[in-house]
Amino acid sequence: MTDAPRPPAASGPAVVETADVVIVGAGPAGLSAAVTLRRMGVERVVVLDREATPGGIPRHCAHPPYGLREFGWIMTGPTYARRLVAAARAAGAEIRAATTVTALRPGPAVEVTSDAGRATIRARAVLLATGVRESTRAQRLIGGTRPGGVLSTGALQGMVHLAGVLPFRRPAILGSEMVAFSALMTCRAHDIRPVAMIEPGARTVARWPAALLPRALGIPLMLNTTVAAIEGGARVEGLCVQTPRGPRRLAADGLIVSGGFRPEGALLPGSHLTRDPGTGGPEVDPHGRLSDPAFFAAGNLLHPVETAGWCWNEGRRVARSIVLGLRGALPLPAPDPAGGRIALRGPLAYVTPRRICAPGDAALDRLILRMARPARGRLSLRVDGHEIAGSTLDARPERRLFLPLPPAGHGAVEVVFDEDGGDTG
């Protein structure tokens, strides 16, 4: 969830290597896929990660609960990350940390740079598992000065858990997704006392009873409130917030800009791969296969944002699709990705998978959806205007919704959220 480090300088010709499968990203999805690939007989699996230490976001989260589904007991994030890395290495996967992927090429191939120099790795398949990052203050259009002390949750956890640095003592937390409560737990564990939790919406995004936690800790929960501007020179000195009763100033020495997750898809714009217009990550079919069928994706790159356990399981499932693909046993991809794309109508943020093909033993065995805003109405899956599945619900952003996979080759497919509850088709 931090900005990508600058690739190290490299000179001289690029080394050319080969592998059976290259995995980009050493978080829960990438590492579980590496284990599964090796156990299913894939000879050479190379996992690349730009961080100096593999393990993904859980390395920054020094609190439970992690690992119950995967290892049978609850552990902290760093312990969980170490177990994932150890399992991948024990299975025979090669993990290369501090290695930045600079380009994705047809073939498939990836171009990388590290302290060892530049290299091109040609593979039979490539799995993208680069995860997500939180939105920045600029992406949230927060004005004011640009002092130090404005951090994402991931940056905060990296500083306090990995570097042992306390960036502030009295910050505010912007956001109320589950990751915001993770930030709150991190603060409390390090004697940092937030002055407020600020949520632009009318209620917390995280499910009840999460809203009880800040109140139980004596931290004001400010709903229907936005951060208009940040004050300060070298450090944050205060926040100008807009509340339902008008503007107000908060005395704070920091701001945690939490959540607002976006797929870590920086490699996609310069590649030949099709991006999903809803998520910003890659567009995939039910097998986790991209527009170039030699590329696959799994984890939060596909759906910002699910739990580490969810991503771990999805990595395993997509790894099985990769093995079937290497054996020539996957159903053929849709011949026209544009024509086989699911259309969205209503206040829906995205659906994944977005492309239709014969599902077979699909890795992504149902449609996952999120709302763009809170809404009540009927969610339906329609083929040629006829509903084949649906339900009436009160839906909120950041909560996963499900529909069955649509049939392939049976007409135009769309997912509709009708806020009136009636039939608009």
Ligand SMILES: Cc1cc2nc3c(=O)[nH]c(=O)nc-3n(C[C@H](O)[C@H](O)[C@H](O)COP(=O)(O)OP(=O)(O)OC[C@H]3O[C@@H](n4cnc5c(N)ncnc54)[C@H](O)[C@@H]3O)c2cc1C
Given for the second form:
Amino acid sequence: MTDAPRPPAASGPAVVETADVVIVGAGPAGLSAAVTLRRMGVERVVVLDREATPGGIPRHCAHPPYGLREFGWIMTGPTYARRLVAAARAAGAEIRAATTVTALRPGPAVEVTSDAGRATIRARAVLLATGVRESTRAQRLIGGTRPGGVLSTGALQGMVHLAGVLPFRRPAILGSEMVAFSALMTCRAHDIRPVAMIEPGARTVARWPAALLPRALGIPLMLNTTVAAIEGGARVEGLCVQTPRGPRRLAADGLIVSGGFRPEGALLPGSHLTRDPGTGGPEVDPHGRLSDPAFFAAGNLLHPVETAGWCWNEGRRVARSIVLGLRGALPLPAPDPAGGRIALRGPLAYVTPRRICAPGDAALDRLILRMARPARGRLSLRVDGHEIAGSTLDARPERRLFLPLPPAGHGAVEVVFDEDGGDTG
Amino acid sequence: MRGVGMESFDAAVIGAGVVGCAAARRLALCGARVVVLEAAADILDGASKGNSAILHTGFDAPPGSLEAACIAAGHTEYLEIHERLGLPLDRAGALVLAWSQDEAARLPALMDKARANGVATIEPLTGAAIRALEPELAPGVVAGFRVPGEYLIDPWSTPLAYLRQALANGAQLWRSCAVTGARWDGKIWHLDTAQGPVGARAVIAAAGLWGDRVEAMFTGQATFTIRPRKGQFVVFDKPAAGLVRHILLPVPTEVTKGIVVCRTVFGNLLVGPTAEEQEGRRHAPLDTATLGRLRTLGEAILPALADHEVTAVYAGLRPASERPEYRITWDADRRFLGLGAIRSTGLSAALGLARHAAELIAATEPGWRALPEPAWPRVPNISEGAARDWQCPGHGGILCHCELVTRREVEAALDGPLGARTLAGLKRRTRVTMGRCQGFYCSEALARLTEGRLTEPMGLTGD
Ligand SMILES: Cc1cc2nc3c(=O)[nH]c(=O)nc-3n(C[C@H](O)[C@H](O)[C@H](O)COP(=O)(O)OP(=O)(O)OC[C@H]3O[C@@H](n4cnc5c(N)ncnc54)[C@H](O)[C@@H]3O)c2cc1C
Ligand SMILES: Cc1cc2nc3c(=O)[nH]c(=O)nc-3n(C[C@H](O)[C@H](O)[C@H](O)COP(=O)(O)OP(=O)(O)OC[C@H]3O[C@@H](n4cnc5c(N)ncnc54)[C@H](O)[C@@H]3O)c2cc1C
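Right, and the form predicted together with this ligand of this protein, after the form predicted on its own?
In what comes next, the whole complex appears, and the chain from above leads the way.
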């Protein structure tokens, strides 16, 4: 029996490197930003990704539709990921895989670790594009035992597509966001036959035509249903579900806990950067710029959750902001961080970008909003109490809503959702 | 099965929970040839898999009891040996908080009890003094006292380190080896096990939730009945750990120490445990409503918790019995020692219990000679803030991103006579998948790396 290797006493990394722009995350957003930065003449663009293979989430979404907007035809996730990586390399960006960013520092600088050891990379600007993950069984406080075979869609796809391992054959799928249908397609491709799709709400979250899929495949869709308890020792042996007609036991050997996206913002709490409590990601202004203006963000880290194409486009746009920033040509950030922030009222989960700044040719060209719960009423953008944009809606949390960017320097900005009397849907 | 014929040992320890691991270590250090027989595929699969990880002083134990003595002895020995074994220690200290005048009225008696238990360092505190120590605490604390010696430790590496030292000093571990029967031939015990017969001059039963059943195998009738008592927990993500400095304890009742709020040595914050009697000994099912109540209670104590995310939920089963005490059975003639119903303090008391066990048995074994120069193998210190493997080159890349667990750490944990046999065992040794994403990112890499190496693989085998 050998002793564990003993690391040196904790201290900062000894190796110091430099780059013009460091991009954290080689998913669609980070890779498209890399291409744009290189095309706009930025010399050293280094993209860091902690996975052994760059490409982000699409690496394991082995189904279409990806790439229509970016490459002009529809392809599967892995093909799309390879295309993005090849494009970034061809543009002259350096992609370093299996390299984990462990800290963000003023300067700006990032600390990394890889098989080669630790290093600090100093840059002129840093772009965060670390994406989203699904929320877990624990976060949903699902009861019962804790057997193997309770997985997110991402974990399932990684296991079957990348590792060639089947975790179950007859799972239930919890959730009905788009990603649940991604899970469904993954199952179909591997002869896994889901026993049910379970949705706590009254209707499927994803829109037509995906919502027709379970029925077409003969998979019961259980609406208004929750998973009360997971049963089993080493593996799932069954599920207790609470249906509108009372409790029921489902024979299943797994559970796919899908959706409920949250940003992979783990680097923020230990850093000097301000978090947006609504999204859980960083707080940004319309240029994609963080509280430390040498840091930028793009992709799903900013908004759980949009499509790969959306993130790809956003990466390009924020890259242009970075270039303007490097040239000193971006409008100044609002001097007072507290005053320069949009206030929220009503059942709103988040509004992004939250920081107010003279938009100019803003990378994030409108406000994206999500509801905290379904509600009916009037959504409005107000400056000093006066509505400057708004609409009356029957709003659901899974749908994104938009408002125009507020003007800077004209007074207190609020986004308000006034509910119709009593009826909250 | 392990070959033909019966292998014989000086002592057999039944159960590789924290109590069995500590007992095996102590006996091995005493010079005995020890075998540890564990029913499960890996160690720490019973009561020891889910606890609050507090190294108690025993300030509120029944004064004069064996439990109080073992906690005190265990606490002292842990402080002596933890560094040599590579084990962490977070000297958090505890605050016992009274939230009402009624509770405050019970503080003097509790402080007297603490002093009677030899815990002299306690300090009474006013509500204002407590708020100064814990600025994030909700308003309303009336009074309390500080117990500086209540510490936080690693609940899994601790027994692992004990057992590892036992093995390094000659002990053997047989896993997937349930003991199903026993016969005393006048000289030695003949044990029937899932791995064939085993002979032992002495037996220590440390069977946790099955303690009564195992004792009955040896004595014909158990002196107690196990009444499993479940404790559910909610664990918050790392940023929440900064909300508290101390272990926050309520004023305990007769039945339970109550809901604790404290950080963990892994840098999370936990709220729990509940105390719920249940029939089943195997599973500790979670309950959504109870977990929700724990979350609410946590927010009532630390309002800022409302903005923090849950990382994990879990439950443990205390091997309690029908009486609020340890149930120790010693048959000196037949050298059978039952360490039963080590209910809610076993992590703290294990080293003390082990000393007690060794004294009893060694008195019947004059031939034992303590090892003059025992080996002191270290386990990796995987606590938050410790120098970790990811900081050294050659780690093979990070496998679990949330907990920064390296490929090299996982490989090491799968290797050797104490190598992990189950995914749960691997998690307990390394923390893989125990972070905020709970396997979203690393399941794939882990499935590849563990293929063919776990008794219950992550994927299905065959068809
Ligand atoms: C299971 C699943 C299925 C999906 N299916 C679809 C679909 O079918 N179609 C669609 O359009 N969208 C889909 N999405 C949405 C998906 O998030 C986007 O498609 C897109 O991948 C987001 O791009 P991104 O660049 O923002 O982030 P990601 O693609 O998530 O990339 C982020 C990258 O950052 C890296 N990273 C994170 N932290 C660090 C760190 N500390 N150090 C170094 N690297 C780090 C990660 O390894 C990752 O590669 C799906 C999402 C999920 C989770
Ligand atoms: C919710 C909770 C919170 C707690 N908090 C703390 C705390 O903060 N501090 C503290 O000090 N203590 C705490 N405890 C108590 C502590 O966890 C227990 O006292 C301790 O784990 C008991 O260990 P054990 O070795 O006696 O039993 P176990 O861990 O149950 O070990 C018994 C082993 O014997 C094996 N076994 C059973 N039958 C057989 C057989 N026939 N053949 C072979 N093997 C067999 C089992 O598989 C098992 O591995 C807590 C407990 C709980 C549940």
